[in-house]
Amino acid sequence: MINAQKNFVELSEQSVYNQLIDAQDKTLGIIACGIAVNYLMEHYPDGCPHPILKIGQYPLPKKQLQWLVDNCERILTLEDGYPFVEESLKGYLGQGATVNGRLDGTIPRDGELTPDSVGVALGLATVSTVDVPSVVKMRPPTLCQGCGHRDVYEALNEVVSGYDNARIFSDIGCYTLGALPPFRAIHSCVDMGASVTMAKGAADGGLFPSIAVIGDSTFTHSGITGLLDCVNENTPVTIVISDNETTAMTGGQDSSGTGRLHAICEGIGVDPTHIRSFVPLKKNREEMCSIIREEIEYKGVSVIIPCRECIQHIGKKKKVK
């Protein structure tokens, strides 16, 4: 195993995806991973004056890293998300190297890496780099007009307003926009599948009502196992699988559960009488609220499947025709 790891490191050192570019100003050496390379070069369109190690293959190429540390006064790590490379360097190269990045606040610890945050870390920009004219108004992302998720959230909000401690746990998808105005309908979004498991944990802790909202694609990706846990323990939760018959957030790919969500839920043990469906339209508002209210009051696992095709998906199909 030790020999295998050594071989992996050697392959990484020889890889065309790990590229060391020398430069004259060695007061700083930069490690840039993935999209961070693009953000970096936005500030140096004519070429970066500092040595750069572009990393695109792992494990980390120790030979190139060591060269950077030996030849540069300090190291700046640019990586999106978790500071994996920066943390690895602490043990990888010993305590002699001065390494800046997310861990010491040179790059903000939270949020995505951006060209602006890279510019600040390089000392080329301030935190606010763009003067926005007062005529420009903020336009936060919002659900499309005509989206079925809108009607689902409006009905949910109407029903849960009658409960003191209702909590709605959501998931990864375009329906996550239900957290924003005008709906403000969800209280959490952590990762794919967490809506169901967080609702279960809250219900197990005594919260009522405990509701999960998950999309059809996310449900087949990561939500089924959580629902199975609910079934095994007959947890009093209401799971809303908002079905728009496609994987809308990432381009309209086919959804694995299209036409089969009812069968999947029944197959893992949900009582068929508590697998309910409706078409989320304003004209069906009374029916929608009635079904949601009935299933919230059921002291067991209930699944509600609002189903209406994504408005964008319909438009794309019309264009194809």
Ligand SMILES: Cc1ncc(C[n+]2csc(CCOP(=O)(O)OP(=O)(O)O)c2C)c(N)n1
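Here the rigid core means the biggest group of C-alpha atoms that line up within 1.5 Å when the two forms are laid on top of each other. Predicted model only: the values in this text are computed from it and were never measured. Numbering follows the first chain given and starts at 1. Compared with the form predicted together with this ligand:
- Remark: with the core as the superposition reference, the CA shift of Y17 between the two forms reaches 2 Å or more.
- Once both forms are overlaid on the rigid core, the distance between the two CA positions of P272 between the two forms is under 2 angstroms.
- In the core-superposed comparison between the two forms, the C-alpha atom of L28 has shifted by at least 2 angstroms.
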Given for the second form:
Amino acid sequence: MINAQKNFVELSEQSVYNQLIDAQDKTLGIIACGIAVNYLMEHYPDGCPHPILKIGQYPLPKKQLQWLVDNCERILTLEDGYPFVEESLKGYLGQGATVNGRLDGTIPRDGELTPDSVGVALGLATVSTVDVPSVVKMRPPTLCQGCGHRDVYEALNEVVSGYDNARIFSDIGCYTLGALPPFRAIHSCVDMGASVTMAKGAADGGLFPSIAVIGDSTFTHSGITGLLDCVNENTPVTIVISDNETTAMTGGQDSSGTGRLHAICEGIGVDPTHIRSFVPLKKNREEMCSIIREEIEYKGVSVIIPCRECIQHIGKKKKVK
Ligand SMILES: Cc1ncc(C[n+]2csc(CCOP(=O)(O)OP(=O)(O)O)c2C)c(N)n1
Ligand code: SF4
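Okay, that is the form predicted alone; can I get the form predicted together with this ligand now?
Every chain and every other molecule in the complex is listed next, the one we just looked at coming first.
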């Protein structure tokens, strides 16, 4: 096992996806992972004056890291999300090197990495460095016109407006945009699968109605286990699996439950009479609302599967043809 890891590190050191680019100004050495490279280069269109180690393959290439630490006065790590590389450096290189990044607040500890936060970390700006033309208006993200998730939220909103204390727990995917106007339909988004377990916890705590909205792909990723838990305890929850037959948010990859969601839920033990389906379209609004209402009122586990293909996905398939 130890030898395998050593081999992986060697492979990383030889990989074309890990590039060490030397430069004159060694007061700073920069480790940039994935998209961070682009954000970095936006600030240096004519070339970065500091050495850069571009990371595109893991585990970290130890030789190149060591070179950077030995030759640069301080290291700046640019990576999205969790400070994985920054923390690993301690294990790799000991405590000697001065490393800046998310852990010391050079990059904000929360939120996504952006060209702006990289500019601030480089000391090139104090606030926004991107020159936005005045004609460009702020435009919050929104569900596409014609998206089936829209119809689901419109129907859900109509039904839950009849309850005083309804809560809709959701998850991450295009459908998360149901949190924003005009829907303002969902109350939480924590991590993949949490919609189901949070709905269960809330129902256990006495909340009614307790509803989860989860995408088909997120459901097969990590919603199934929570649903099994609900079945085992016959928890009064309504789980909406909004099936657009693809993994839309990340670019339209295949979704592993396509065509099998009903069977999966039945296999877990959901009562087949409480696995309902409809096609989320305006013309079906009445049917959608009455199914949602009936299943909310059922004091056990119910699953509703609105199923209509993502329109962007349909468009892509047509283009390929
Ligand atoms: C643990 C984890 N893995 C991967 C991702 C990336 N990711 C964001 S949304 C998503 C899936 C969305 O697909 P789906 O549930 O089908 O919803 P849709 O976007 O199609 O509405 C994935 C994999 C993530 N956020 N968290
Ligand atoms: S990409 Fe597809 S799922 Fe996402 S908002 Fe647009 S139509 Fe809806």
